[in-house]
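In the block that follows, a single chain appears as structure tokens, in the form predicted on its own.
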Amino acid sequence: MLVDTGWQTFNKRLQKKWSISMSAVKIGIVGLGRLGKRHAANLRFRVQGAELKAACSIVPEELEWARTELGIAETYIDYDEMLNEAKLDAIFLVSSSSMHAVQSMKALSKGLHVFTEKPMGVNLEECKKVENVVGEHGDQVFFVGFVRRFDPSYSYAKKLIDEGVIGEPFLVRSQTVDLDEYAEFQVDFVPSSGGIFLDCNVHDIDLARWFLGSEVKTVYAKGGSYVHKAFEEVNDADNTIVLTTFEDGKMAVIAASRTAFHGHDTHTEITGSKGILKIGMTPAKNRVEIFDVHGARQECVNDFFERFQEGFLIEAQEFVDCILEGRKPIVSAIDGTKATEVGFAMTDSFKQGREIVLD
């Protein structure tokens, strides 16, 4: 039996997408960093009924790029300028965190559809206000950048839990390990992404709701500075762990390091009252394994970019798909808040080294 791993779902969805609209969604994309150049590439050549119309970056050089690569001629340096110049249908943001909140607030105001990466907002007053604002606009898309919810493993790990599979879902471990050589740069943006549990983990506390469907009670943190003393100086840490209980009784331990030296290394696992499902357990590049002078080993994924490109293109489709189809992603602005609000409790629980009971 051919197994439907999100991909077949995917595919589906192209080839009916154009009987539904034959107009192309006008996109326009804010940030193009690191990630921001990698969405950008999938709206602009891979995404279908997709049109990436308009770019904004404070960086001219990145500007250049998206004019030269990308073959965008519309560039603005000033966000404001974009939304009130570009005859644009959505705006896929990819700034900085501290930019996602007041960035959809202003496009949901314009009559955009919004994709934001995580996090929503950089604390709860901002989530909420942005909660507020998609709840007054309920004709258009906002979606969240959770894009492990998009991942093929992950979304058919999701489809073998609510098939009953493995019983009833009780205990979630997961984690989000970095390669080392990126945690010297990550320092600097601690004071405005929020740390390591809202940085890494935000994505670990997502999947823990959605596999269990249960809200967190208490989070636990502990965790240091273990090779990067630069961590703690910025009341950080550059290893974590966290024990959460949730309001039915389930549990879930969330892990996060920025210093692993072999590759991106993210997984999970779901246990049940009647089986175990194990998502990436070992970070391996491709099935190919070597045989030679250093013992037999398997290469590793790079970065979280090579980890989950095939999910970052799924999403990045679904998008486009919920605007043309005219119906609601699976991830919400309420998501984006549960998220941020978990983050927020496992922050102030490893600063002050108790456990914290979310109201």
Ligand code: NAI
The other form holds:
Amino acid sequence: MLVDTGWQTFNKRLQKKWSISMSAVKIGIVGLGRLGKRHAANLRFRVQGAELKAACSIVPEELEWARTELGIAETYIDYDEMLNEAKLDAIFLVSSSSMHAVQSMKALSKGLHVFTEKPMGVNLEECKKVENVVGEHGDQVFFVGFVRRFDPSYSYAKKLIDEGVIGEPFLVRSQTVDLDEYAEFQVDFVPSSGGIFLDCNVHDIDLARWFLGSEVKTVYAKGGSYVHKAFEEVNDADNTIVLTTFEDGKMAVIAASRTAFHGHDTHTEITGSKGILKIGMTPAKNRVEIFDVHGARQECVNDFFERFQEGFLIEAQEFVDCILEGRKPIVSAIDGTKATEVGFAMTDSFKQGREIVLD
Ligand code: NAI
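Can I get the form predicted in complex with the named molecule as well, since the one above is the form predicted on its own?
Every chain and every other molecule in the complex is listed next, the one we just looked at coming first.
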């Protein structure tokens, strides 16, 4: 029997969708930076049923890239101008985190479907405002890019949990770990990203809520700038760990690091009453093992995109499918708010050196 890794389902759905869809979803992408370029290439060349019609960035060179590399004729420096002039069905936000909430609300109010990269907002107040606007536009798709939910291994783990394979899950241990070589330029990102808990751990928070089916009650964060003192100067850290408890007594241990030397090492372990699931514990680049003068070893994935490239494509396809099929995504605006709320509580706990109890 073939084990469904997620790709089989994905491919079957692609074939099915094309047979029912009549016209492509016209999309305008916002942000063509480190991740935006990857999303844009997926939307332009790989996502079925999508037409990447317009692109917006405040960096003129990135718009030039969109015109020459992707053949997108309509490019805009100004987001409002794109909203007013381009004839679009949907907006795909990969702009700086601090822009997500306001740009989401503007697009929703114009009657467009919205995909927003994480985090949905960088503070609780703006997340609540987005939730309200999403509520007022219930017939439009609103999708928060928690890509790990769409990674074949993570979605398979969720399926196993739902089938009861590990009994009742009660403990999640999850980490987001980036290569040290990216640390220096992350310092400049801290003001707009919200810091290490909001930037890195929103994914782990979302996973812990998703796998445990419960809401976070308390967080106790510890950490420091062990390698790069520059993070301390902006009130952030390069390595952190958070003890998290949930309303029903379940637990999570959530960690982040910006100083790995071996590769991008994001992994998650879920313990249940009847078993344990481990996802991506060795961040292997592929299945090749090298036996040489250095010993027996595997090469690692280098960055988040290499690790989650299937997930990024599957989530973009799912966004378009939700629009074409009139379905609601599995990630709601409430999930976006919760992740930001918990990320903020972790940041407060770290800065205040005490446990924070969420309302
Ligand atoms: P970046 O700094 O490389 O790119 C930011 C882009 O936003 C640039 O193209 C810039 O021109 C554009 N932009 C900023 N303000 C704008 C405005 N007012 N109007 C139009 N465009 C504007 O950032 P990067 O690394 O590509 O990250 C973008 C977003 O993606 C962030 O919110 C980040 O949190 C998220 N992200 C998500 C990841 C995931 O695992 N899901 C991984 C990496 C980033």
